[in-house]
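We begin with a single chain expressed as structure tokens, specifically the form predicted on its own.
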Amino acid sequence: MVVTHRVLLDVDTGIDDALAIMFAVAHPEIELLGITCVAGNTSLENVVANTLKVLDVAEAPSIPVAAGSRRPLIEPARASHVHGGDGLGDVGLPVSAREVDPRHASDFLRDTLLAQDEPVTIVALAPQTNLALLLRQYPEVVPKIERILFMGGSASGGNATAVAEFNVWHDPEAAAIVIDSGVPTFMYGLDVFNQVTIDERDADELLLGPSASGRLAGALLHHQMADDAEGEPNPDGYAGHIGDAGAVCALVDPEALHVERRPVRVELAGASRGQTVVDRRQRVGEDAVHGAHAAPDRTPTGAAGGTAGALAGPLPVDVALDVDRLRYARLFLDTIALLP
């Protein structure tokens, strides 16, 4: 295989972000140009430390890692309770000697994007605060972004609230800025996120195997997510979700997904704050008939005549709605097996 995807990862490492980072490092079709970190699953300090530790285990080359936002644009930081005390399942990895890029994530992204001859894909596995700041501060980067593939949102129910998925709920204003920016976006949300799991026997083989990366992946797959705010483990035991790693699988094997191009709006107020409203209607609705819906201005942020945030209606997003879960499970296992 040859490199076909030049990628920047934005993460809040987290158990499933760690699995995604290892997958991205290992897959031969991916060139990982850098990783930016944001508060989300855990504090920014933990996210950076966890990212460096995972790169060490995977024996990754010198991939730049930059720290970004400590909190959402408006809300305080609200770490998830499900990833353990350090955000990485408390597996006890040693501290890394890798150095962190001194630039803020948004500056690192700007510099890296503008230095490229061809547009780059951003894979966002976290609250999109860093990306919103990038697009607001440096709209000149838009032509350098091929698309933003983000893990977030849902066309059905939520997990942070009854209707909102965690990454979007954590910073809904940032998600709205990214979706409304005019940059092509792909949503790998809870509809597919929750489907892809690794059989417990396969996770056992990783955990007991000779590969350090495999043992880490096995330990993370076996981590029992906390079932309540006090950190009590899930009584159902083993779950084995690859989570965010599925979004990176979507990059290299999109044919395993059922995708529909649908208008998406992020709710910013009330009980539905953080919900991604995916319009799956087949006919014109009463909102259009009675003037409550207008066609959006599809001029990208920063393009001639375009004004950030001046969109009259929701822009279309490629939304993953179903997945061949066994195919992605096999892809994940085969890719992790390439690591030392």
Contents of the next structure:
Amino acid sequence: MVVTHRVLLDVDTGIDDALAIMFAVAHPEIELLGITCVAGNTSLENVVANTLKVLDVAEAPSIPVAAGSRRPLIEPARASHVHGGDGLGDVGLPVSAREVDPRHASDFLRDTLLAQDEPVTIVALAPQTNLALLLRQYPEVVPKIERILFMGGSASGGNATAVAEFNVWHDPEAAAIVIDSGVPTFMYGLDVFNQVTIDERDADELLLGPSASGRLAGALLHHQMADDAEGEPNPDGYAGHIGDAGAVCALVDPEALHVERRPVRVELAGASRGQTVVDRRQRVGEDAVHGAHAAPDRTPTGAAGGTAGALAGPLPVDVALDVDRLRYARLFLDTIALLP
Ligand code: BDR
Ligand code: CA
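Output the structure of the form predicted in complex with beta-D-ribofuranose; the preceding block shows the form predicted on its own.
Time for the whole complex; same chain goes first.
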């Protein structure tokens, strides 16, 4: 297979971010140009340390890793409670000797993007603080970004709050900046995120298998299972979800998804702060008829100022609404099996 996806990953590693990194390293159609880290599931220091450890286990070549934001644009940092004390399920991996790129993530992204002949895809698996800073500081990178495929949001309920998904809830302003940036966006949200699971037998096989990467994946999936067992009942019984790794599956196997292009707005205030409002109406609503919206300024430089009128309303996002979950589970297992 040939490389067809040149990718920058933005992560908050994170149990399922670790699964996603291993998948991206292993998949023959993906060339990983670099990984940027942001506070989210755990502190920035933990995220960086965890990311380097996972690359070691996967015996990945020297993929540059850069540290970014310690906290969201406005909110304080709020680590998730489901990823263990170190953010990686406390599985006890050795500290890595890999070096971290000295640049801030947004500078690393800028330099890497501007050095490319062809636009690349950014896969964002974390709060989008680094990407918002990139787009605000360096709008000249926009033509170099093919699209931003992000794990975040939901067209149904939330997980961080009743209506907000964790990554968007953690930094709603950043998500709004990214969605309104004019860069094509693809949302792999909770509607599909929670569906792709690995059952206990397959996780055990990984855990007891010959490859260090497989054993790490098995241990992380078992951590997910324990967490799932405490939460909502899983349709498969005892199973661990691949989470963020599904968003990387979406890159290489989009046909397994049902996707609709829909206007999406990020709520920034009140009890629904962090909610992604996905407009699934088939007909023009009263809001459009009565011209209620002022359009955000989507020029990269912000030079136009806000304008009202024909452009009013949120921009369309490709929203994944359903997934062939067994196909992604198989793809995940087959790809992880390629690692040492
Ligand atoms: C998202 O939040 C984190 O817990 C996961 O890594 C994923 O990116 C799910 O809401
Ligand atoms: Ca994540």
